[in-house]
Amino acid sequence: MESSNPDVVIIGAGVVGATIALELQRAGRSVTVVDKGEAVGGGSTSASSALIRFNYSTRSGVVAAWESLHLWKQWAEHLGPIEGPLVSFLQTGMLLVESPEFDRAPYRKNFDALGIDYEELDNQALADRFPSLETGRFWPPVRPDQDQFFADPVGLTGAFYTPQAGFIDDPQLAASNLMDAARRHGTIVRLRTEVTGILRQGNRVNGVTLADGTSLTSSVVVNAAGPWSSQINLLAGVGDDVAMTPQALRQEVHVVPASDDFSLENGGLMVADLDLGFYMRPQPGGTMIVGGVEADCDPKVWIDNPDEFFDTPTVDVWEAQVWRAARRLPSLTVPNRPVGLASLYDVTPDWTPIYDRTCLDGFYLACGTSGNQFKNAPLIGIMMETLITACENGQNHDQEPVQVACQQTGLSLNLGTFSRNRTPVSSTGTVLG
């Protein structure tokens, strides 16, 4: 029988909520996950491009991604025995095509310290290694309705290549795998269940109220609600306590036929192109997905109500993203109509997630994760379980940041990097972090 007073309530059944449920349940806490959606991983998770890469500007960002790679590569062992198919990690390598004056130094420093393979490619090396790509510089990114969009490239570009990067072949299945493992340990999942209030007892969280008029009593509540996370923070009365406030941002990802010389079967790899303002990766079945990296010329569409947004791809964004990809990959065939999807990112001002406690005791945040944190999904649960256990045992995380021991790599991860009230992290200012 389902308990109305679990140890922990997690709001959100995406990949983040699922991994947290698994690790808290493994640690001996009873967990109930609630989500207003129809399926585990059916929101932003299902729209993820599922890139596994390591190029972050902070050591903590790189450590988290590097540790997570090792967990993805031994996915069955990480989950334990569950029924049904499992996701696969497909190693393709990733090419970061740089904008002018791009600073490689933080990458080199962290990669050298952590033993991550990389190659610095000048223009000639780039052309020799990847002859299908145009190696000229197009900077700055412009939209296709501007004349200079079709101008010849001026000068030469360079790139930073990480051969161990890749992607997960089914992001929604990854969330389902994690939740199935959590259920095996006892987690209860309630879909089509909307949270309408956060219960308090003094300065302590005391559970959640639901749209059907019932409530779940709990001394720990985790906000993993993705694009709805800021709304949940307001319900909890902690909005003013979160300086790095997440916002919902509309994003489009498009699908195009893969050119023969750059398909997954013929050595196609992931490309993140800051010079032109797009990213692309091949996928099984002879197609390729293309998305944007928040170029200055592209308007950002912020969404006040995540329940109401235009969820089909548009011609103007399609042209901006896919035509840019065709400039870098001239063999790419551009269809005459948009094919793809639109979804929502949950992002902070510096594109770094929040994994933190709040001023309301027992109310924890796993927010601002959309866009670049899918790759860390296996580790996020471990991070949040470590954080919650430390704080519930009296550690003042705001003054003494919790450290996570990464079992696969032997590294230590400082969770203070992901504080709700941090100084903004220096980054690319895009989804790349």
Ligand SMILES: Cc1cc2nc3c(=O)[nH]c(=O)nc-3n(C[C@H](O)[C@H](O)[C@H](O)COP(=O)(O)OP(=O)(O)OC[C@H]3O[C@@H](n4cnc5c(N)ncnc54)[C@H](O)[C@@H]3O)c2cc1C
Second form
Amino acid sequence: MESSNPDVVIIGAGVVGATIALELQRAGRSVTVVDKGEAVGGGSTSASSALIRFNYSTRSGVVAAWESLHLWKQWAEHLGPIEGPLVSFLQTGMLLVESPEFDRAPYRKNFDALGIDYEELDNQALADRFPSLETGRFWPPVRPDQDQFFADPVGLTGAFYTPQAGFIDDPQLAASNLMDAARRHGTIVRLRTEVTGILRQGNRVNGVTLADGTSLTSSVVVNAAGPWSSQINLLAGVGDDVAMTPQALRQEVHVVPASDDFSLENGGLMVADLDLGFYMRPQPGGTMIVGGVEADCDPKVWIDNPDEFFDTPTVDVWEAQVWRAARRLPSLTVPNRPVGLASLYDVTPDWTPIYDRTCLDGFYLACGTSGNQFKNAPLIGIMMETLITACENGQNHDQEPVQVACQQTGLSLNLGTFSRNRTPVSSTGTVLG
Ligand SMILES: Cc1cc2nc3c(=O)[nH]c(=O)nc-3n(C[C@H](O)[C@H](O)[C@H](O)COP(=O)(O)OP(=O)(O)OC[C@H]3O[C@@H](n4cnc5c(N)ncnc54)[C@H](O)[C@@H]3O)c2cc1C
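Would you mind giving the form predicted together with the named molecule, to go alongside the form predicted alone above?
First the chain shown before, then all remaining chains and molecules of the complex.
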């Protein structure tokens, strides 16, 4: 099939576009992926912390993450034969240190129902298991320039531990792995190719126009443009049809030397700390990364144009995130200047992604990933292929939500949870979803 006339055009060659390409191509559709960047996975995917965890507010969120874990663990089988190195899943376990008002009960309920291991650690158990962690409560998170920042902790925290959590060692390579597998089935990838318009024929999408003045004709177009997704929705004229409008949010992730007891060589541990307002995980090479979890006191930097944002780490954010990590892990060595990266999340109002159709027939959304969907990359392609096939065969997904049969866990996943027009789900209002 010529790339000028594929069945499907996918806008975006990040991990989301790549997984969708693979599954649509496997299902027999010819796919062209276009990306204005230089490399597969070179957008926000390349900045991902790539944590694989299961703590989500919705049942569907937990099901998706749990099914995806099984696919990451058999990555080579999932991809089929491709050349070159593959990513690895590194299991470290994750500790969730909750804020005082955090309700653990829904997590417990979902984990019990799905068979996900967890341990509820009281302070003594926490201290015994992870002796280098400060177990006191710091709540609420404050800025480092407030005196209270250095106050002694008061009371006890306890924590929720999930031993099966971990991370993927190279998020951009994960996107490349998926895209290489899609290419093997016939997908065409066009980099340095910007979509500047969406073609319509009546109420049906009819392809895309490109910055060089040419166009690609197709009866299905998928918006997998990450932090640029709302721009693409406006081009398609579906902005008003998406109540859960995503918005780009600036993020920083910092690199610090790993303390011995938290290095990967010693088993590592990931910590998401809502009490202090940060997360951290070890990484290969004797370092750790530290990010933020949207503490109320931290300003949110919303970005109007994702092509223009300050992409260098700042002292302000560095201090807030890394100093908080050092309060929980006093043995952490804090370097004297910021090292790390700045990138963008594509955030919906309830921090839950959108996997959906739109009012423009044939125009589909896989966006609004809210800083927490890398982990679902292997499943997102399967979800979108199931959705697109059902809708193209006439199913009215808005009224009769498509269900995905998860092959690994035997669970059923209700895609209605990820509707563009859902009633906002009750979430943590943070990247944890
Ligand atoms: C700092 C950070 C940390 C994160 N940590 C985690 C984590 O620990 N765990 C987790 O599960 N998730 C995490 N995430 C989220 C996860 O990485 C993202 O959800 C995921 O990578 C998004 O992939 P994507 O393919 O949708 O977007 P992207 O990778 O951004 O890809 C979108 C692509 O669209 C292209 N594009 C845009 N506009 C156009 C156009 N007009 N024409 C052509 N191409 C276009 C861009 O060039 C880009 O390559 C994190 C994200 C960030 C930024």
